[in-house]
Structures are given as structure tokens and as C-alpha cells.
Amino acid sequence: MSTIELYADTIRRSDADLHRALDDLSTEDLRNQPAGEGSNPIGWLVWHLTRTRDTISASIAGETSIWESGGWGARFGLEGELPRFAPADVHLFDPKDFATLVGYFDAVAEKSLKIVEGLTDADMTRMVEPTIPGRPAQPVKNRLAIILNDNIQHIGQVSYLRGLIRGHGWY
């Protein structure tokens, strides 16, 4: 199995874990902050990991993000310059509804997987400009590692929060 195949398989598995963790959650569940204002609700975590994956994947491919090309900003009511949500402000993010949040995730997951599957081993060392101003350029392999780490970390958090909100384990 190549590095790219391993990466694609791992990201598919984490995506499936996210879908299981989100299964049957309500919009209120997505907004719930179990530890009070300032704690990350499930909807915020899913949006954040999706937005990170979207911007990094687009930068690797040299394309526009799904957020921009698919009109997702308007769907979330966040047109124009995206706010940088500080920890105290995460409660201001509104996932709108389950279909909007998961629709954005699914669109990004599909596109990013196609981007990854189109890469070669030689692409792994190609430098990519940062998505956050002031940060250094990094090789594709480092940018992909950020996506994978973000996915796994935040999907674990989503699964844990689901248990807190619904009163039972992972899923």
C-alpha cells in the first residue's frame, strides 16, 4: 500500500467515524455547550475541522475552497470575511441545521479525497503556501498531516461530546 493509499484509507475511516458520531443528532445537540459558554459545541468542531480541511486541500490543489466556490458562506450566514472565532466566541457560530453542516463536510470530504488520490509521491515534498498569513510554506505531506491530525482529534471530541449530551458512549 502506498503512502497516498494509506492516507486516503485513514481519512475515509475517520470520515465514517464522524458520520456515526453525528447520526441522529438534532440541531440543538449541535449547538449544545456541555461545559457552558466558551466550550466547543459539536457543530463548531465539525465546521472547524471541515473548514481547515477545505482551505488546506484547496491550497494543495491551487484551487478555490469549497466554502467560496459552493456558496457555503451564504448558507451559514457568514458571507464576506470569515470571523476568527476566539474561544469565548464559539457560541456565536450557528451550524444552521444538520443538513447544512453535514452537507458542507461531505462536499469537502469528497473533493479533498479526489485531490489526495491525484497526488504522486513526488508531490509530497512540493511546497505549499500557508493558509494563515505569517506562517511559513510547508511541503504537501505536512499539510496533509495537519488535516489528518485535525480530523482525528476533533472527531474524538465530537464522539465524546455526543456521549455527554446523549448520555451514552461513542455511538
Contents of the next structure:
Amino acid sequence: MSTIELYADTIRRSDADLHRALDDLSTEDLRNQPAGEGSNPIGWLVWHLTRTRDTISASIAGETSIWESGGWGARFGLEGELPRFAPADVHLFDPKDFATLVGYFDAVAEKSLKIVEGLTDADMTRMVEPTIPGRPAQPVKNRLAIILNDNIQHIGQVSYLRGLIRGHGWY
Amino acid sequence: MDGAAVIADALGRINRVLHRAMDGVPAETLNKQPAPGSNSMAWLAWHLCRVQDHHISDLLDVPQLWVSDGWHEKFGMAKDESETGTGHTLEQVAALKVDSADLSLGYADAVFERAKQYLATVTPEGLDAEINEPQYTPLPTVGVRLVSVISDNTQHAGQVMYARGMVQGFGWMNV
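Any chance you could show the form predicted together with the partner chain after that form predicted alone?
Everything in the complex follows now, all chains and molecules, and the chain you saw is the first one.
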């Protein structure tokens, strides 16, 4: 198993867990805040982890994000500069519906896996410009480590929330 | 950076997430079930460490730290290597309690430390070695097993972070 395969396998495996956690959820489930006011709903978590993966993988490939190239801003009604969803207003994020939210995730998942699988070992230490202004440039391997850690934590949170909505032992 | 180093890095990030979420947090907060039937921070951290200890020990073919270093006693549980929390009933989830964050994090640090030592010895070819578990087709490799540990453990670490928000108020990370 090469380093590239290891990243790709970990992402693929975790994405399958996400699909399992999302299976058959309603739009209402995506908006639900079972943990109460200020808590991140499933819809926001999926959007946020997808945005993170989209910007990171686009920065690695030197391409435009799927959010921009695929017109997803318009589909989510979030064109232009994106609001920062603090706990007080995270309930304002509109996941639209299951097909829109999961459609964006699937498009980014497919593209980002292609990007990862197209890398070579020599790419790992190549420096990439920051996606957030003011942050330092990082080597590709650090960017991939963020996808692994941040994204998969959020996938675990989606599973936890599904448990709160659907009851213990759903898996 | 070879595959084993990537895995060690991922496990290190998981360890740091646990410290960030749990260092200095009172036991009653760690033991609190944020909602009826839901997993507490203490249960989640314990379970992810059990999964890591179980699999790494298995790959090393040595007894788990759970039994060899007496962690089961510190948690007040049976000397049983098969007890990882998978399949726990609501009652078992509710029964798991720690007396301090030091217990949870002590076990987390011990299993991570040994995983690091193990991974320092794993070569790229070693990741492709097959594990003799004929119930699976194809046979899992060492690399596949380690990928499953990273995915499982990182998801549960994220749940610890979320559970802390539930018991202590959301936005604690940004304070």
C-alpha cells in the first residue's frame, strides 16, 4: 500500500460511513438540532466538511473549487462571500434538500479522490499556498492530513447526531 | 514520508484532539451522557482507545495493554481482551465512569505511545502483509487494518469534541 493509496483508502472508507449515516434522512433531519440551540446540525456539518475538502483539494491541484466551477453557491443560495456560521446562527444554514447536499458532497468526493490518486510521492513535500488568507503555505502532505483528521471527525459527528435523532444502536 | 509515518501522524492528531477536548475537564462532565442513551465523552474516549489497543496488540501479537498493564483494573472492569465497547447495551454505556480525565488520557497516551513504537518498525512492504483472518475475502492487510483504526478513531475523536459542546455549551473551541 503506497502512501497515496493509504490516503485514498482512508477517505473512501470514511465516506462510506458518511453515506451510511445519511441514508434515508429527511430534509428535516438535516436541519434538526437534536443537541439544542447553537449546535451544528447534520446539514451544516456535511456542507462544512465538503467545503473544507473542496478548497483543500482544489489548492493541491491548483484548480478552481467545485463550489465555484459547479455553480453550487447558487444552488445553496450562498453566492459571493460566505457567511461564518457561529453557534448563534448555524441554524440559518439552509441545506436545501438531501439531493442538493449529498450531490455537492458526492461531486467533491469524486473529484478529490481523483486529485489524491493523481499525486506522486514527490508531490508530498510540494508547498501549497494557503486557502485562508494570512495562514502559512503548507506541504501537500499536511493538507492531506487535515482532510483526514478534520473531515473524518465531522463524519463521526454526523453518525453521533443520527444516533440522537434515530435512537441508540442505529448502526 | 512513508505510509507508516502517515498513520503515526494521524494517530498523533487523534491523541491531540482528545487532550484538547478533555485536559482538566471534571470527571462529572466526562461521565455525563449529553442526551438519554447517548455516549459520554468518557465512554467514547475509552472505546476508541480499546479499538486502538486491540488492533495494535493484535498486529504485534502481544497481550493488550488493557490486561498487561492493568488498565482494566484502573477502569474497574473485567480482565477481558474482547471487551472493546462494541455492542454495548444502554446500561453498559451508562455504567462506564472515570474518576478523572487523567485516567482517560493516561490510557490514550499509553496506547498511542506503543502504536508509535510499532509503526516506527513497519516498512512499506510490511503494510502489504496479509492478516490470517479467513473470514474475510480478500484477506485484510496490515495497511487495511490500520486504515480502519484511523477512520474509526478519528470519527470517535470528533464525537468527543461534539459531546463536549453538548455538555458545556457550543462554541467552546472558539473561546
